[in-house]
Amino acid sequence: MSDEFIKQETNVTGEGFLPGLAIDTVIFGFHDNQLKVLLLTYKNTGLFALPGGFIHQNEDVNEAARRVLFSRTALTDIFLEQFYVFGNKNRHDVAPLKTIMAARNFIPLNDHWLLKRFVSVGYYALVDFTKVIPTPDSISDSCDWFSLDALPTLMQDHQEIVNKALQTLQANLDHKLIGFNLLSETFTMGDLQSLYETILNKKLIRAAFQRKMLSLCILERIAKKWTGGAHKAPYLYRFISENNILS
């Protein structure tokens, strides 16, 4: 749900939105060596859930999603990828729809749009945490990260939605080069290396990840790190491309 609840609530048939889609997005942060993923804590009631959105009928879809992720991190520019769409008909609750409707003094008949069946396109984002402005919409209490280890319990579907897109990260490493968004501009190797070791959660080793990197002919080598020692500052890197929106 999204800022567009108030002209929803007034509206049972979903007037000018695709009837039964939804969008539903993983926005995944690096900070302090965590993954951290953005989540919406709904007013009044406990609830916890991904950012998500409605499909307007003039859009494309994967323009939705980017609206979406604007209106809540307040970037543009970022990896966004569509990676499975979730359409178990057991994901059907509307239990906490009427919870959070009922938050807002709102009632709604049981054949109203917002209560029906939802299939969601799933989207994962990669965004640098230092650069975003979390945003809530307007029937959430606030929009914050919380570390992907520690995640609170999720509405609906919402932490198999989760797992699915740690797992397409997880598996995308390489040759998406996952690190753009991740990361700062420049890096040291150490930092790329605690990268992959969060999302893959195992130890590498550092010589051989150092090859691996090099190897793909993706990395530029800029300086040495200021450190106070000059013969044991590591080296800063930079990804070659420059184009970091690979969806």
The other form holds:
There are 2 protein chains.
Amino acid sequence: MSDEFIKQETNVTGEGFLPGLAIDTVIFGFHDNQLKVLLLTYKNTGLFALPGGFIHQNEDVNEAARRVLFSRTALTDIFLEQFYVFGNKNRHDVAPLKTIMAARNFIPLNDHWLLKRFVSVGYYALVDFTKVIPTPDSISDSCDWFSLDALPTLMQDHQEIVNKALQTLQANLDHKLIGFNLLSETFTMGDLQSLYETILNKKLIRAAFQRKMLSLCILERIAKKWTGGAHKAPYLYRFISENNILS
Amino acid sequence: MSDEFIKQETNVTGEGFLPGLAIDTVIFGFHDNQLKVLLLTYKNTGLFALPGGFIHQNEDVNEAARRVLFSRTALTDIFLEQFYVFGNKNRHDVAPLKTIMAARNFIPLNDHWLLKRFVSVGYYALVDFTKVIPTPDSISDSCDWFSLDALPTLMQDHQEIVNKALQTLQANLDHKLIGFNLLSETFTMGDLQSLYETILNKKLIRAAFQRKMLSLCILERIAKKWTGGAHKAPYLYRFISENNILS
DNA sequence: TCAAAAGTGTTTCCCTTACACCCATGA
DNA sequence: TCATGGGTGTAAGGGAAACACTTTTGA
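Okay, that is the form predicted on its own; can I get the form predicted together with a further copy of the same chain now?
Below: every chain and molecule of the assembly, starting with the one above.
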């Protein structure tokens, strides 16, 4: 959104945007052996929300999602995929939006386009935590990582969106080979296993995991090793991005 | 749609509907060892289209999809699931809609809501071919089954929607156990195998298929057998619908 | 010297594959 | 009797699980 919200707020009829349609993005990161989600805090409201936005009249929906992702992370060429449309009528709740606007001393008319019912296309993104500089927009206090198992209360149905995004991630992890997007370019087999264990929320067998990953022939072992702990130095691996991993 | 289109056509601003958002449904059936798709033909236009519709202001999007499905097949409690949002700007093409309207002697103004850009939520449904009575609406000549590998040229990006629906069906067939929805309540193991072979477009090994299906513990063998051919009578099976198979 | 993590070897077990055999039935 | 389709038995093969062994490193 960046300064877009102001345009949207003062733009009472929503000129230039697709009406009634929004995007919400669950941006996953991985740090300290925890899955993280990027959330926005709206100024003076105590409201937490997924980064989202609206689609320009002359823009693909998928493009809009990339734009939202870029505005939060400044990253491009990131795994990003739609996973569900949230279109229940009972998700229409004007209270949070009115709160956000009120905190900015803006009192919308009741037929303001932002107060109408919205259907939201849910996207999830997998990003390299270390490359992201969370960027709030003009109406947000902050844009920060929150641990997935300690999320604050979220606006509207955003918790449900997060839940469904996690389910999708878990279901796709094995056969779409998308996990690497959550790590740095090079990583150890231990890093990768921790990631899998965290996402799937279960212990995996070390020897089996290693062999399975290597048998996929999607990892390149880098000659250079690593130093640090009181143990044998692990190899570093790199994902071979022959297949297009972007959505 | 039934008579809804007339309401939509004369309702220049689209009052009562979510603006810019549509539903397109790929309804799959199985007959003569072929996958079939239900298509509409619009009167005097030669245009073929997926059954679709719009969402009422006070209706869940998923509900709307069920309504569309019901209006075509009169079936309820059917497997129906969203699979993708088609939101590219270049799918906006007013020509076919103008043709449809023109064939009905209706010339819309250029700002008629139906001529605006639409984003469409794609659904796919799996139905029992033998239970369906294809039902056209007031602006359609017919609503009929077409063999998937001999579809006519479809309106707009509907061919792409069908392709993606098929991919989704193939990908979900094994782990979601949804294939049974395409058969009658009782079926033989041979029927089931033919279905799988058709969807996956490859031969399967008979003995292995039988054991795999039985090992899933989702089939109930019915004592009663079957008569007909010059061979041993096969058992009939029924899907045990303990798990909720609806979306 | 020891503990800890990393890489790999080995055995076992199970599922899939491949093939075979028997059964039931109508021509 | 035979051909055909259907159900199941059985042995071989491949991959995962379980366990063990070796390597490397810092304390």
